[in-house]
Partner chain sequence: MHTKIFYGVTIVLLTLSLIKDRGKTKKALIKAWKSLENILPQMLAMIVAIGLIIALLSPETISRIIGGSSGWWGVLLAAILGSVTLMPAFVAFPMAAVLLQNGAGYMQLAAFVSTLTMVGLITFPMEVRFFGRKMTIWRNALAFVFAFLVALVIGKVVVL
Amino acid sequence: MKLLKRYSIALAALLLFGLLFFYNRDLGQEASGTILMSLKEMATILPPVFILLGLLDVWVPRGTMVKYMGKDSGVMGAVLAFVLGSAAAGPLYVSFPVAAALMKKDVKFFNVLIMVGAWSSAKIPMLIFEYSSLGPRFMLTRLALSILIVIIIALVLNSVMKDDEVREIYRKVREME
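May I have the structure of the chain above on its own, in the form predicted on its own?
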């Protein structure tokens, strides 16, 4: 029963997918192609990410992460988190295992939020594309707005969430091992 509850959303999606096939076979086949393409992409992206996360876990001591991105890291921790998120490769869903790895190393929650926000809005390849296609003025304006919005969202989330809620998230991340 616990297993059914844990995977209830996936099972519901599978049921809806089956109903789609029954209702409209062509649309169901198109959806199958999209799902298979997404699974193939994930299968090529996630293994290297998990290898890199394992190396991060082994090579970077917890004390170093706490020093540069932990509770007392200040502005420098947020800047490092933004650079990490901007320089990272891969789609947004890859940022979540990275965020979990950072949380296991006791990186400040605010900095984790900054990293995910930067990952979603300020990737270096995107900035280069904007610079070459739309010009430096557009790129710098959008980057400045992205930085501002990421900081605002991180501040709001950080202030709205209670300390015990954040501790619970960190506890659950540690249990994932």
Second form
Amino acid sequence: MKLLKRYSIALAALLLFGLLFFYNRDLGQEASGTILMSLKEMATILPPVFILLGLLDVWVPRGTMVKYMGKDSGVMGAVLAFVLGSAAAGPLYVSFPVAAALMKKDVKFFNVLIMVGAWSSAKIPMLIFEYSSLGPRFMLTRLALSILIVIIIALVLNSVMKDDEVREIYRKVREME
Amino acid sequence: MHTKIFYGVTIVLLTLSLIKDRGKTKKALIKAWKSLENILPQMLAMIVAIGLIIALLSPETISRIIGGSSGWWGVLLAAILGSVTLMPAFVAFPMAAVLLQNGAGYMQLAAFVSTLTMVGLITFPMEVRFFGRKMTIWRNALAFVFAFLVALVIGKVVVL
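I have the form predicted on its own already, so could you send the form predicted in complex with its partner chain?
What follows is the entire complex, opening with the chain shown before.
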């Protein structure tokens, strides 16, 4: 029953999908194609991402993460965060649990923001897709802009969020699971 | 290719972990499952919702809205369209290429792709769970605004 409640939104979406199928077979088939492809992508990408997160959680001591990406990690920490985000795989929402794992290890908020930003707009697999479908000029221009924008957004968010609000986010993340 | 590297690294590290400490490895795997299960319900709902939206928005419909002559109005609509739907890259970019062939403009496409990847209304509740309401609103709003900068620059650089 609890399980049913937890998955109620997913079931509702599925019901909607069923209705679409009834209403228009072609549209339903098109939707099911995309859904199956997404599920396949998730099924391949999620296991390694989450296993790596688990290993990070267990093996890498907080001190190490703080040293490389924490309060005093400087530019290197931000660069590391950017590389982490752009080397990742999976859509943007997969970056949220990764951000949570980093926050649990006391990674600096600014660096968490850089990681999420890089994940959203400068992911390597995404760039390859972009290159082959829209050309090098489009891809490179957007990449250069994205790097700039990721930094600006991180700076703005970092200053908009008050210290106690950030602390609250970190506290909530620790309480999860 | 990318996925293979990912799997390779994971397998190597997991094996090392197993050799070093079985108990800790088990703990890591339990944690992995727990944090995955944490987002699983919302994720499944999102995957279905995104599939529905993509099916309803045909390339013809979209390129009519964001055609090359649609100007800043088209850029705005493209940005809004991109914000609603959060697409995986393997759908988004081939689709963008089709849109281009169907007459969508570069500027409009740039705005579309930007909000597509950075702004997510469907993922909003999930983002709130991790970052809280304030930060989620700000992040999405900022990303939305910057999509126009991307459109402006791409319009200048690519069309040349």
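Basically, rigid core = biggest C-alpha set you can superpose within 1.5 Å across the two forms. All figures in this text were calculated on a predicted structure; none of them were measured in a lab. Positions refer to the first chain, counted from 1.
Annotation for Arg25: C-alpha shift of 2 angstroms or more between the two forms, rigid core superposed.
When the rigid core is held fixed, the Cα atom of Leu148 travels less than 2 angstroms between the two forms. A displacement of less than 2 angstroms separates the C-alpha positions of Leu157 between the two forms, with the rigid core held in common.
Comparison between the two forms places the CA of Tyr131 4.5 angstrom away from its other position, after core fitting.
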